[in-house]
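Coming up is one lone chain in structure tokens, specifically the form predicted alone.
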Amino acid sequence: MSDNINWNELSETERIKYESNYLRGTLAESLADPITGSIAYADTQLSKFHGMYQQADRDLEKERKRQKLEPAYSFLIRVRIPGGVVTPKQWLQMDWISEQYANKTLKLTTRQAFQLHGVIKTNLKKTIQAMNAELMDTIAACGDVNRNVMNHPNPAESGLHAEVYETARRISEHLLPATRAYHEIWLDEKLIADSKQEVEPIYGDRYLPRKFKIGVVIPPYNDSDIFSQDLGFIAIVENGQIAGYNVVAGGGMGTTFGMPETYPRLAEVIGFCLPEQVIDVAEKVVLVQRDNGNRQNRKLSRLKYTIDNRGIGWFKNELHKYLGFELPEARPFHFTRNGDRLGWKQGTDSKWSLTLFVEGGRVADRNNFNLKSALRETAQQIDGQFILTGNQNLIIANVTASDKKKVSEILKKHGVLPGELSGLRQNSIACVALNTCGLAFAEAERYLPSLVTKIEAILNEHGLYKEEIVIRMTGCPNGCGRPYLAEIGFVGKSEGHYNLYLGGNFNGTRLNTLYKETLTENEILAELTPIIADYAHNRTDNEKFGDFVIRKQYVKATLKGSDFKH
């Protein structure tokens, strides 16, 4: 097949996952290296589909080069949980595991999983081991296949949350590669004498051209915002069941400054598919997507590209080719909120389930804050569910009324039980930016905190405190936290300085648009005070800030991605 290939006019990539023996690559030989804490440039492509990132630590590159020494390399590890659900047990693994072989931290996703940071290369091996000794893997969670598969996050708000867990899962099953590499690799599992048999009956021989994202909803909440997502089913509930699923593909946040040609966009919903032809119809978005999407640049080969470049009627044939029927009309819908509910609330099963604020998805004790404390204690004393949330936060899901006050006591004793929080900072999403993530421009994790205080001194002194407005940071423009979507976003440009959007809507269907560029911290409180006051005085009832904006003229609407301004 390489004969009828162009290889110069494909990206490097390609090459290496063609080359690369369905993703062996020589990750074997750069894991046994003992020289470097480093991998080959090679096998820091291919140990993304293994669910890893080689980082180095940035706060220490300046004196790292003073020394004449190689920068601080560590790995991020991110695990494959369909649905964020875990039992407490694996809980209580993941927090031994980031003891042990990371940095005492756990990092809750927005896309409903794990991460450790500051993984060293040679307990890559005993991570990814320990991992497997509790029944989970980091297969797909980067790389070009379809990585962790979110849905509706809590048990207690809708009685079908089993039934759309059990849709993620299988989604996240079917869609898995079929190759043994990552078996062989850190499981020890015996080589395959010779591999080259292999099929990857979805992928082929270079997989997607890029990543690949779903998610799935119950209205009306959109707390896996589906519109970001290259695919999302959003179920249809009629008398108390569901009827099926409104799909919608062509999603995605990333952007790159400089290059207008790249934008976040929203999905479209393109029809309705009954719940037995789920797998299918991600199956085949996941083919047109294959076979069609951009391998020459790879800042242009999502799924929203595809769909941009060749019209969505092209795309929606296609996919009906692929399926052998077409899928019948859209069923209506309606979202109300794209954020957590935070609190207790008892499911129709009589169990109780407690939505808890993690900022910035950052499980760790500190300043008192024993949140880290606090889990495993929980962990080791409950029978339910752990359950990670699209939005970086923590359900301790279906617990007895008994155990519902083992877990408020627990947390009390902790000094974590949970108080009043401003409708601003519980709606906050911050991606880990500085100082590990090689992407960032600026702080995102580390800093919104800090900015979100200062914006609640301006919100509390207009009587908005606990109005809920969605807040939004990330270190660059790729868009891990989703800061399109938000009514107030951030995207780092350089140290310290930050461009601002304004506009986006409170259910995450609707982008925002630039406001300003560049802008320090007392440049950000200047442009907002003003806004906040106007909106105090001049909003109409319920009209909430994303809203206001744009009706006042601020910012205007974006109303598709290609519109999108940097």
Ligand code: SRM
Second form
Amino acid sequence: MSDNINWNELSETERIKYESNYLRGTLAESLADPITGSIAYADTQLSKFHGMYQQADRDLEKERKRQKLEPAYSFLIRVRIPGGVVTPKQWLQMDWISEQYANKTLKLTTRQAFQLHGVIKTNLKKTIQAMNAELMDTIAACGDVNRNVMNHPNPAESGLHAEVYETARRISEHLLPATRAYHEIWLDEKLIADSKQEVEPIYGDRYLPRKFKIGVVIPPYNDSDIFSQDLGFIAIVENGQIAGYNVVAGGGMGTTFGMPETYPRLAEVIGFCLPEQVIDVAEKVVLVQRDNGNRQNRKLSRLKYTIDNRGIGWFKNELHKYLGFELPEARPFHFTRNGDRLGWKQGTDSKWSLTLFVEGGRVADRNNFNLKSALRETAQQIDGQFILTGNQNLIIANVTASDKKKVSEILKKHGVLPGELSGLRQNSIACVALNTCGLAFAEAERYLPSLVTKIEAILNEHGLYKEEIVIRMTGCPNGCGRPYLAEIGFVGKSEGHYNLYLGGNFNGTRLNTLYKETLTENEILAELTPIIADYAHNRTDNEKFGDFVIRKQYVKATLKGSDFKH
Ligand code: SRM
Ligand code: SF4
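Right, and the form predicted in complex with siroheme of this protein, after the form predicted alone?
Every component of the complex follows; first up is the chain already shown.
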């Protein structure tokens, strides 16, 4: 089939994938090339499937150019952790690797994965091998395959939560690429003589048209932002058991300025499946997208566009054909919130879990707030689990009553038990953006904390310091911090300038709407001040900020993705 392909019609990446011998390309040669800190262009595309992105430090860009040096190349490495669950030993290993080979920080991502930044080419292999030593890998953390599967973050909360976590883990395993390229290149496994005899039973020789994302969630908490996923499973609990899962499909956040045909879209509920059908449903949705997704234009190739172009009726029919059965009607469900519930909670087995706010997901020791040291000492001293949440936070889970006090003492010793956080800060997400992200137009992680402080002052004046409001910022419209689901969303347009979006809701079931474009910080504060004052005085009982701005017609609700303006 592939020999009849008209390559001229397809995006360049399609050919790179096809000619790569199942993701091998010339990666081994690129790694061995001592002349440059970079790898060949085709390999930069293939390395993503192995969990790595080539980057250059953007803070050093001008100076390096002035000195006629090549950019300061290094790599981002993303570790695939289904549901975000690691052991204390694995946490310690990641901590050690970050000190040894990366920029000494750990980034907890919006999809419950670790990222390391600043790994130079000559340290890539050592880094991957050190992860492998503690049974962690980076396979399919990026690339045109299914990525890290998100899950309600705490399997220790109850037996049902553990069961749902297991579902997420199984989906992730089932959808891993079959190629041995990763093991050969990074783990020195013997080369397969004729790799063309290999087969990718799910992905085929060109993999998916684009990245693919799956999440699992248990109502009433929408902590995986299920409607932002290409494919989502909403656990339905009946009579104290998981009766099955509602299936949602076609979500996605990425947009491109100047391309109105790109837009964020919420996934639609398409039916219900039994627990034993989940893997089959996940696989068949992937296959429908593999066979029908757009391979010409990567800006239009996510499942959300496949569905909108052909219609949800077509998609459901196609899926039913692939499955050989029809999904029955979805069952009722209700979400009360997205984000994380911070603080200590007791599970049904009487053990404790602490959900800690990690600003921007960055674990580091800074300004007497020694989070990294605190977590290192905690991991050294207690059993249990470390769980990365989908909102860049961390849960220290499965803690015995006697260890609970110990954890609190360690955190306090390192200056980490924070004063009372505002409801705004607790619900903040910022993508990485500068200085590592090559696509950023503006700051996000390095800027949002100070902007939040300024908005907190306004909220405080109006007695709203504790009010939980979802605020998210990204440095470009790709949507890595899921800003289009925020009650207050910022998307970077250029250095120091942001589009302001309002009117997402607190449970993550409505897209927000562009309110004002290209604002500076002073303009942002000037725009938000009267709206916050109005909210303080005129909101109805328990009315959330995102609902208020719609009732008071600051913005109109965005009812479908294709109506979204940016
Ligand atoms: Fe993302 C690309 C960081 C979650 C949509 N994302 C990137 C890259 C790799 C930039 C690049 O291609 O060169 C960023 C690396 C920055 C850096 O220096 O670390 C990047 N994305 C991130 C992370 C680390 C943000 C964070 O601060 O946590 C998240 C890693 C998740 C993970 O562990 O897998 C991250 N990215 C997301 C999400 C949120 C989610 O998945 O829940 C989205 C929106 C949902 C979606 O996919 O629709 C997202 N990232 C994108 C896109 C736009 C995709 C699209 O359909 O248009 C790009 C650009 C692209 O793919 O071309 C992108
Ligand atoms: Fe980079 Fe844009 Fe993603 Fe932020 S949203 S990490 S700036 S690609």
